[in-house]
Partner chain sequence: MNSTYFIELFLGGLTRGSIYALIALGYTMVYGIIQLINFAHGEIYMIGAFTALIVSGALAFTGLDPVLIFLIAAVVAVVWSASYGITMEKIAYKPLRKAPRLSALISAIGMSMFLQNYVLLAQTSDFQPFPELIPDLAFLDPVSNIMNTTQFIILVTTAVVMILFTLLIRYTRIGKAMRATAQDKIMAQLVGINVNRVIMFTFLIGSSTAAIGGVLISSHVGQINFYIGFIAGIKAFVAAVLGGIGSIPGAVLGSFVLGLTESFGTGYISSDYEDVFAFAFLIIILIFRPSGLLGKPTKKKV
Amino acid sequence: MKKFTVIFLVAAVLVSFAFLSGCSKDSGTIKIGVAGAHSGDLASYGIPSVKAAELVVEDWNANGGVLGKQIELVVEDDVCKPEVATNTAAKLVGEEVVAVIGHICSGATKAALGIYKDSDIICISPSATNPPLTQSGDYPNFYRTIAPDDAQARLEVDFATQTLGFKKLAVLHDKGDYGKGLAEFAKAMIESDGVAEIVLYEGITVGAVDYSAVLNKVKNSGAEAIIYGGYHPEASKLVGQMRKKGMDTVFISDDGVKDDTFIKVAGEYAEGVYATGPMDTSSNTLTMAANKAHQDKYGEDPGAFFLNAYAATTAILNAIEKAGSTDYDALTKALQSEYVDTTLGSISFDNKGDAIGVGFSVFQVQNGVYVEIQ
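The structure of the preceding chain alone is requested, in the form predicted on its own.
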C-alpha cells in the first residue's frame, strides 16, 4: 500500500511539473532578434532597422501579438564586422529567438548565417545584397527584402553606358564581400556588353585618410565615370578628394552610399553623385503610415533600409501567423507561398530567399537630397 502511494505521489508530481512547465512556455513571449550595426561608422544603416522592428512589434502587440503571445525584440550589435557577428548570432541563439531581422552588412550576415542554420532559425535581412547569400544554396534559412547585387550592378552599368553614354569606366571597390562582390559583377557585365572599356579596376584600403594615389590613376586613365562598390565613409572621402583635385569624373555607387549620412559627411561634394537604392515606395499607403509613425515616435524621418526592415518584420510575423507555429519548416513554407502587403508593396520570397516584388532605382543628389531619377 505504501509503495503504491509513493508511486502515485511521484507520478502526480511529475504530471504537475509537466503541466506547469507547459503553462510557463505557453505564457512566454515570442522572441525576434534584430542584428546589425548599432554603433560605429555604419550605425546609420543598422539603427533604422531597430526602429522599424520596434514600430511593427508595437503595432502587433497592441492588437494581441501573434499566436496569442506578445512579441519581444532582442537587439544585438555586430558593428557590421564578421568577427563580431558570430558572437552576436550565438547570443541570439542563446536567447531562443525564433527569427532574426538582419544582419545589415553582407560580410557580417555571411559570418552569422551558419550559426542560425544549425539552430533552424530564419534570418531576413533588409540590406545584405551579396548574391551568393541566396544563390549559393548554402543558406536555406536566409531571406532578404532587397534585390541582390547582380540586379544592382546591372542597373548601374546600364545607367552609365546607355543612359549617360560613357565609354570609359573605372571600377573601384572596398575589398569587402559587399563592395568587391558588386564591383566584380559590374566588371563582368561591362566586359560582356562590350560597349564600354574598363580603364581601371582596383580595390581601395578602408579607413585610409588619403586616396590621392588611386584618384591619380583614375585621372590618368581617362575614365569618364567611377562605379564604386562599398559604403559611405570611403565614398565621401573619394568624392571630396576628387572634387578638391578639380576632377569632374562622375561618381556612381550603390545602396551602401545611398544614405543621408553620405550627404552630411561629403557636404557640397555630394551634389550630383548617383547611387542605386531600393525603389521609392513613398506613395504606398503602408509606407506613408510607417514613415508617419517613425516621425511621431522618434521626431525625425527614417534612415536607410527602414522600409526594408519594416517589411522584413512584417513578413516574418505574418509567416508565423499564417503557419500557426514558429516551427522552421512551417515558416519556410509560409514565407515562400504567402504574399504579404508591406511598405515595399505586396511581396513574397522565392525558394532561394530573394524577395519577389522588389527592385532598385537610380537616385541622384540634387540640392542636398537623393532624388529618384530612374
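Predicted model, so just to flag it, every value in this text is computed and none were measured. Take the two forms, find the largest set of C-alpha atoms that superpose within 1.5 Å, and that set is the rigid core. Numbering follows the first chain given and starts at 1. What changes on going to the form predicted together with the partner chain:
Figure legend: rigid-body motion between the two forms; of the candidates I124, D149, V56, G46, the hinge maps to D149. Superposing C-alpha atoms between the two forms reveals a rigid-body rotation of the smaller part against the larger of 60 degrees.
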Contents of the next structure:
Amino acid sequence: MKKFTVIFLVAAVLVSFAFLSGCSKDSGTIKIGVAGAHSGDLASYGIPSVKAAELVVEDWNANGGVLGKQIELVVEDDVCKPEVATNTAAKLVGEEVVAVIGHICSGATKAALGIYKDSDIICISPSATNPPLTQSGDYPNFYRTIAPDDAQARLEVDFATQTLGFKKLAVLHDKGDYGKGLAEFAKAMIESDGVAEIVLYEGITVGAVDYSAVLNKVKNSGAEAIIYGGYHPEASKLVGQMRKKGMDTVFISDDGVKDDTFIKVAGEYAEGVYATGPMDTSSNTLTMAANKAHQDKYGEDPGAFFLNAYAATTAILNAIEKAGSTDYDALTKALQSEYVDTTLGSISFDNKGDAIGVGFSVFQVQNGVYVEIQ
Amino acid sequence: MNSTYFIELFLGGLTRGSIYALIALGYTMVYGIIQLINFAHGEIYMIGAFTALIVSGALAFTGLDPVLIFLIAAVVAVVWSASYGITMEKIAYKPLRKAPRLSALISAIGMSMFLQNYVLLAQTSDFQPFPELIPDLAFLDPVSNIMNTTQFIILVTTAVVMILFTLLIRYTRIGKAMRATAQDKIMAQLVGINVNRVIMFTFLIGSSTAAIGGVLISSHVGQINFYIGFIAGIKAFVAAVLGGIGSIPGAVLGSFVLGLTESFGTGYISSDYEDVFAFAFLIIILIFRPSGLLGKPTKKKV
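Could you switch over to the form predicted together with the partner chain, since the one displayed so far is the form predicted on its own?
In what comes next, the whole complex appears, and the chain from above leads the way.
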C-alpha cells in the first residue's frame, strides 16, 4: 500500500511541475538561461555570473526590457560537471530560452553545447577558456567574452615575429602546467606560421641556484628573443643572469611575469622586458558602474568572471535588440557585426565566436613600471 | 661543438660546484664527527643570506662603500649563522647524543621546518631582491661573457675556504682533536679531548661556511626567500653523499662532479632533465662505490 502512495506522490509532483512549466510558457517574456556551477566546490566561479546577469536584466527591465517585452532569467546549476551539464542544458531547452549565459567550466560547456546547437540556442560563456571550443568550428552557436588559453601565446608569437620581426626564437618554460602549456602553444604557432624558427625549446628547473648553463645554450643557439612560459621568480633569475653575462637577448613572457614583484626583484635588469597581461578596463565608466551596482546591492566586491558575465549579458541583449527578433540567424549576424560597449570595453565577435577587443595586451617595463604598448 | 661553449659550460659547472661545496662541507663535517645528517644545515645557509640582506639594507643609508657594506654584512652573517648553528646543536642535538641516531635525525628535520617557518613568519613568503654589492672587477671585462664577477668571486672564495680548511684540520690542535673525535669519541675523551667543545666547534665552522655560501650565492642570484635553503641543501647533501659523506675532500669532489654533470647535461642534452642527470649519476656511482667517491667503506666487526 505504501508503495502506491509513494508512486502517487511522485506522479503528483511530476504533474504539478509539468503544469507549472506549462504555465510559464507564453507569458510574454524573453527568457535567458544562466548556467554554471552555483553549488559545490566551484560555486565561487559561477555565482558572480548569476549576479551579473541579474544586475544587467534589472537594468534593462527598468528601461522597458527588450523588443517591448520583459526579460526573465532561468538559472540552472551544472556543478561544473559535464554529466550534469547535459541535463541542465535539456532543462533550459525545455524552458525555451533564447540564449544561455554560461556555462562556467570548459568541460561542462562542451557537454552542453551539442544540445543547444541542435535547438539553435546561442550560448555565451564568460569563463570557458579551452581553445577548441571556438577554434574547432564544431559549435557555431558558441561565443565567449574571455580570451582563450592560447591567446597569450598567440599575442607573444605575433609580437615577436611581426612587431619585432625576429627570425630566431628560443622557447623556455618552467615545466609547470601553466608555463609549459603556454610554451607548447607558442611552439605550435611558430612552427605552423613558418615565419620564424625555434632554435631552442627547453624546460628549466624551478628553484635552481644558477641558470648559466641554459643561458649559454640560448646564446650558442643564436636566438634573438626568448619566449618564456612561467612565473616571475625564475624569470627574474633568468633575466638578471642573462644581463650580467652581457647578453641583450629580448625577453618576452606572460601574465605570470606581469607582476610588480618581478620588477622589484629583477630591479634594473627588468628594464625592457615584455610581458603580456589582461587589458586593463578598470577605468572604463561602464565597468566602474557595474562594480558599484554590485557593491550597492551585495555590499562586497564582485567575484570571478563578474565583468565577463556582465559583458556577455549586455552583448546578447544588445544583439536581440539590434536583430529585432530572437531568431537564431538574425542573432548570429548581430553578434558578429555589431560592436557593443560593455564592461570589457567595446566588443564584437569573430566568426568563430571569440570576442574581438577582449584579451591581452603587451606590456613593457619602462623606468620601473609596466607600460601598455599600443 | 665549439670550444668557447665548452669552456662556458665548464666554468658554469665549476660555479655551481663551488656553491654546492660550501654547503656540502657542513653536512660532511657534522656527519664525520657525530654521524648525524644535519637537515637543518640548508636553513643555516638561508639565515646567513637573510642576515646579510637585513644588515646591508640597514647600512645602505649610511653611504658607505658597497664593498665595505658587503664585507660587514658577510661578517655579521657568518657570526649570526654560527651562533644559530651552535644554539641549534645545544637545543636539538646535544640532549639526544646518547639516543638512537634516528631520533637525532627526526630532531634535525624538525629544526629545519621550524627555522623555515620562523623566517616565513618573520619575513614574508615573497622573493626579496638581494642588493648587488660586489662591483664589477675591471680585469674580468674582456671575458665577462664567459665568467662574470660574482662567479669569479665564488670560485676564489671557495678555493680559499677549502685551503684554510685543509690547513686547519691538518695542522692545528683543534683540527687534530676533530680528527681524533671523528675516529673514536670515547678514546678521544680518555686522552683528554673535550668532545663537547669539538662538536660545538664543528657546528661553528660548518655554519660559517654555509653563511659564506648564502651571502655569495644570493649576490649571484639576486633574490632570496625562506625556501632557498631546502633546495640548495638537498643538492649539497647529494654532493656530500656522492663524494662519500664524512670525507671533506670527498664533499668538494662530489660537489664539482655534481655541478659539472648538471652543467654539461643541460648544455649538451637538455635542461628538462637537469635533475635526472644529477640523480642518475648519483645512483650509478653508489652502485659501484656504495660509500661514495672518496668515502671509506665501514668495516663491521663480527
